[in-house]
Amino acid sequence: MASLTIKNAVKRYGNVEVLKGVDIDLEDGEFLVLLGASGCGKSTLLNMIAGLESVTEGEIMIGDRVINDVHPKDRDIAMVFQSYALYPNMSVGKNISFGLEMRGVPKKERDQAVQEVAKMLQMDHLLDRKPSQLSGGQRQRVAMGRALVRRPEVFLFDEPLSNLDAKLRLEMRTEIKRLHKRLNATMVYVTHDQIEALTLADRIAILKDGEVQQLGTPAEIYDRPVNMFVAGLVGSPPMNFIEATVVRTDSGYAAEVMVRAAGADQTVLLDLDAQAADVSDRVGRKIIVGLRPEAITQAGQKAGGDAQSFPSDIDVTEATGADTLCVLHWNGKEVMARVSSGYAQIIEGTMDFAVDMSRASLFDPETEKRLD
């Protein structure tokens, strides 16, 4: 395996700049995820990692050797796609074996190869099936079994769950992190589901517009986003963005909103002396609260930190299952609140919430940065 390393990436088509200087660094062994919406580059660098595109500027490397010019079969790298990609007249056992066949591998090599690819991805009983004859899941794993009998030094995913039911993405995640936990390879991984991205990553690459948003742990980009748009595409339900005025209390400072309670509007006073953020000069002007829907639950409920509690009125609930969710209005707007399942027969009404303010994150509403 090896490090991969992309420096001042750019691609272009025309005038039309698609990745916008995009600079990376991985480590040996290390799983990163691209995440971002539909258009927002992620792909088009995976594909230029792969030489499947053109580098316009910048640099790729994996390991020590530059890449740019290299083409795509010399590069010793894999790639899962989201279409599968198998040979349809070709049973499992030579999709698998298909690669090392072109290279010119000993058929005794290859064939000892993909019986243990095939044990470790628990389809040895599949060898001499056609495609047309298995699952999407089992279409899949047939797709990464031959991307790791070759052992290259990257491994490259397209979105590979994207075509699976919700059970089945469950499963194929648990199957991927398995593999990565067993080979300790470094992986390149695109999608725009953040269930995958959290669960999956080592560190997240948020894109936007070609440009990384955020490079970090799930932990850092869950907890600590730099911007709005990281704070709301990672979550589910995303982030409540709460606009409120700083003002000044005896103790310090505070971010007062309107609540919807007992059906009429009452003034809270959210305490920021848990916040790292200095916002000693904004007293009078507006900041973005941002809040996790569980930073906002049952009073009673260890919420964390010094919670403080208040009333709110409930406009709707939702029942997970493992949780409730509970819709609440403040500043005429919707804030989700997540409590405990024991809660979920409630259906409107008043009822004391607990805010953990230790968790939430400051914005400036104008620049939509993180206040620090």
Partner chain sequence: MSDHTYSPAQGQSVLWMRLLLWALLILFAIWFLLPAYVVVGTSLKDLEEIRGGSLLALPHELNFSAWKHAWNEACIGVRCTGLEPYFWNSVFMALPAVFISTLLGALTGYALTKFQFRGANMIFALILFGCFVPFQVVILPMAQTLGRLGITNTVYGLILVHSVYGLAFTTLFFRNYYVTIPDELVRAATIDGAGFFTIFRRIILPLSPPIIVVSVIWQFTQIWNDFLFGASFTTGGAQPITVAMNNLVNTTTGVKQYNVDMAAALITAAPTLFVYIVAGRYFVRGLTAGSVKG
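Any chance you could show the form predicted together with the partner chain after that form predicted alone?
A single chain, with no partners or molecules, comes next.
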């Protein structure tokens, strides 16, 4: 059983710094997702854990063993690649058992291990085929099988689902989750799909330009993003950022926004009393109020105790099935609201919306950091 520790990992190519001191601590059996835009250094970090890239500075440890200079084959890791990297000249069975063969496992045990894995992934019938005779999803399974068969301490996945179509991706996502539960192994998973990250991870590390922006559980990342980058990256549709002026009210503070209602801009005060952030020194200045679409919904029915409601014009509606997204105009900018389908069908025009300010995030407009 193994924990994974990354201490101040730096990667430089010449004088280009691709990773700028990454610190991540993983407990045994944890599922970590590295999430970030293309080119932020996710694969580089994963390859450093695998031993396919050297570590410029810092330390990587599995258990309490520093593995910086340990050969990939001796790190007790397995990796699933985006392109699957199946050996085209070998049958599926050979592909799966190659790693065991290289480690000198006798043929009989190898065959048994392959059978076991094949059964686990429901691909017994494919063992004699060549990779070119498989569908994308089947190749994916073989790649998983190749990783599973050695029972490594740490599994590494580099965007393993990005070559699959939407439906298969969902299936395999569930499959990976199930495998993680069953094996209880430590896993590191790279993706730029935020939904994959939210559904799979025990913890998510958000990377940007080689730096970890936030490391936390999916709930922490979703509900309490540390800055506007993280807030904008996670969630679909993304969080609304509303620029507002802080004003004093009888009960405390509020954020003043102009809401278009019945064709004219109306001043609305969004109550900041439910916020942990201290805004007393920001009166008269701008802050950014971050509201997820689901925090703006139809008034009435399910509005919570501390929700405030006011009318707002609906510009466009987009039905997504269970919910309908309404585009509103606040401060002259578009704001997304999420409304139960029944409502928006009735009204296109002006409607009363409830805003749950306890779920809002406040950001500093200059530093873009969370105010808490």
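Not measured: the values here are computed from a predicted model. The term rigid core refers to the maximal set of C-alpha atoms that superpose within 1.5 Å between the two forms. Residue numbers count along the first chain shown, from 1.
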On a core-based superposition, does M90 travel 2 Å or more at its Cα between the two forms?
yes
